[in-house]
Amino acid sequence: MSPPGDIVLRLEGVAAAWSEGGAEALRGVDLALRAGTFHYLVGPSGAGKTTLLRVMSLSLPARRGRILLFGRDVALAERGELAALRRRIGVVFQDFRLLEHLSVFDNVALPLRIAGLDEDRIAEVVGEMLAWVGLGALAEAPPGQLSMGQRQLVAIARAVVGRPQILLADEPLSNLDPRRAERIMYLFGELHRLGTTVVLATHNMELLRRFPHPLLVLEDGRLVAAGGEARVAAGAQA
């Protein structure tokens, strides 16, 4: 983990839009995320949430701009170290991103198998978060025979089984019964407490009032607000 206090992703006047000739979702966002810090990202539909979220986690491009991860410029870095950078993130997506030709078991292994590590570690580490989400009975079950909140919570489990330094969740409890979401919000809440970075996106205030966490605001595409001035605009909302 980074150093608490250390900038770990840093956006400089990033646009960015979903294809080549399309019309831009981000513009001019800066950002500087800090080791171990934790935060919501909100706005309404089409604000860009998704967007940026891409971005930071490098599988979208930006148009312009410049970004820093674990201060590195990413427009400067080759191939290989682009994919090591992109192994210290873990990413809940909001379309969960399941290898439906894998069982849940491996599908949550997959990142700490590309890390190297022995099968019998993977066996121990995978077994014991499937458990901690409900999962163990399905471990060998492929993704088309879970329901779409199984699926979330396999999608979860693989983005988090490795303690990745920044975290990025795009609504990641949307298809969570409450009782779940509570308790992958305590999940989030240990690895945050642990040193990783999250950014969460939400539309859910109820969240934001149980667990107050700091938030970067999205509008049309721009960052309007962030960190102490967000809490305010978010209780004057409330």
Second form
Amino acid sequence: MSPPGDIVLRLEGVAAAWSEGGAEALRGVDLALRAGTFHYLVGPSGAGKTTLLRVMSLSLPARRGRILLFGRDVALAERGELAALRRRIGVVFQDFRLLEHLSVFDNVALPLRIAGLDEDRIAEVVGEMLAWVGLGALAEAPPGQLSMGQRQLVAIARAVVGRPQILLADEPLSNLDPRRAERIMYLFGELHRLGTTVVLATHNMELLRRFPHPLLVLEDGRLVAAGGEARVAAGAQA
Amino acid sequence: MNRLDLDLALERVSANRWYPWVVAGLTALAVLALAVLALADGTLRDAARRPLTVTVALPPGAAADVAALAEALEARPDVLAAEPVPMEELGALAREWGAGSGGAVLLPRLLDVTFRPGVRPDPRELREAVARLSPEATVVAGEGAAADGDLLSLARIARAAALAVLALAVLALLAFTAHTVRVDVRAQAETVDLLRLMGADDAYVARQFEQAVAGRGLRGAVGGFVAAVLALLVAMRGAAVFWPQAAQAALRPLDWLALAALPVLMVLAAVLTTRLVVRRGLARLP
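Next block: the form predicted together with the partner chain, after the form predicted on its own:
First the chain shown before, then all remaining chains and molecules of the complex.
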């Protein structure tokens, strides 16, 4: 984990679009996130929340600007170095992106296998994680047999199982019942307490009230406010 | 604990279903070609070690001098020795044939001409050369040499053909592997993208494809090898019955070792091709 207070993710004038030549969904975002912070990413639909998370997770290249991850300019990083940087990030995708041909267990185990953990250790860690999210009995099931809520839990388990240094979650609780959502928020809180930097995109106002954290506010592709220790170049503080 | 399952769903790509069968066919072809190559090499090697001797005969009462003919033949660069067969030996032979009971039998005078190891003279050229030296002389033991020469010509042709087939089989395997892997990489683009987002480096992603090719390739290669060996044993048994001269050629233990190693080497080459193709494909991604 990065020491608390270190800037783990910095965006400098980042613009991005979903397709080459397409309209920009992000327009010059400046942001610096410190290690161990927890932010909600909020804004109206189409404000660019998912685009910003994709840029932060290095799944969408910036059209302009600079992205520094753990102090490293990702545009200058070698392929191997980029892979190592990505291993330090956990992502909960809005559409889950589960591999349908793999079991629940193997889906959750993916980041650990990529990190090169021993299979015995993987069995132990994944078993614990699945038990924690209440999917222990479904470990061998293919994702196709799961409900939307269960699929979302698998996606969350996969994102957090490797204890990432940054957790980026796009509407991670949208399909969960209140009891499960609360349990997952407790899980995210635990990760945060252990030093993980969390950015959670949500529309859920109830969640914001019950588990208060600083906000990053996006509007029309611009970051207009950043609360807590996050810094934003332009716009008011939330 | 090891894990052999892959993160990719490669069995969904149709080319992969055919892959083991294609590998089996090409391996069988390559193994048979290598066996023919080894047999042809063995035949040529044996011939190189065995000096060929032909007999040149002068009819009874011929004016030519045997010693002079022997000297002239020995002057040829391909001839190791040309020695007149002693008259006593000829007489003994004549007696064995029942001609030596008393009367004076006119015997031909014979020359044993031994060629240098590995030399197989063209029978026609030899006959003409002997006739030039002495018009009365004939090559009487030339048929065996001709047959020997035919076998060696056949061995040389078989060797060249086997080399060509072997090279084609290996190249076809590599080309088919490259094609299959390219299709795979395209079909698995989303999964590959997800793996990379989770921090998988190029080696990890390539290893997924390599393992798939190694597994399917080995299954096919073993099948092809077994089929080829069975075909080879049947062919060798058939040759022993119908063509005893050719059947003298046999595979040495080293040849069998090479045959067994070939499928493994072919699969290794396919795995290396896979690595190159996947890494080239990944290098194009951001």
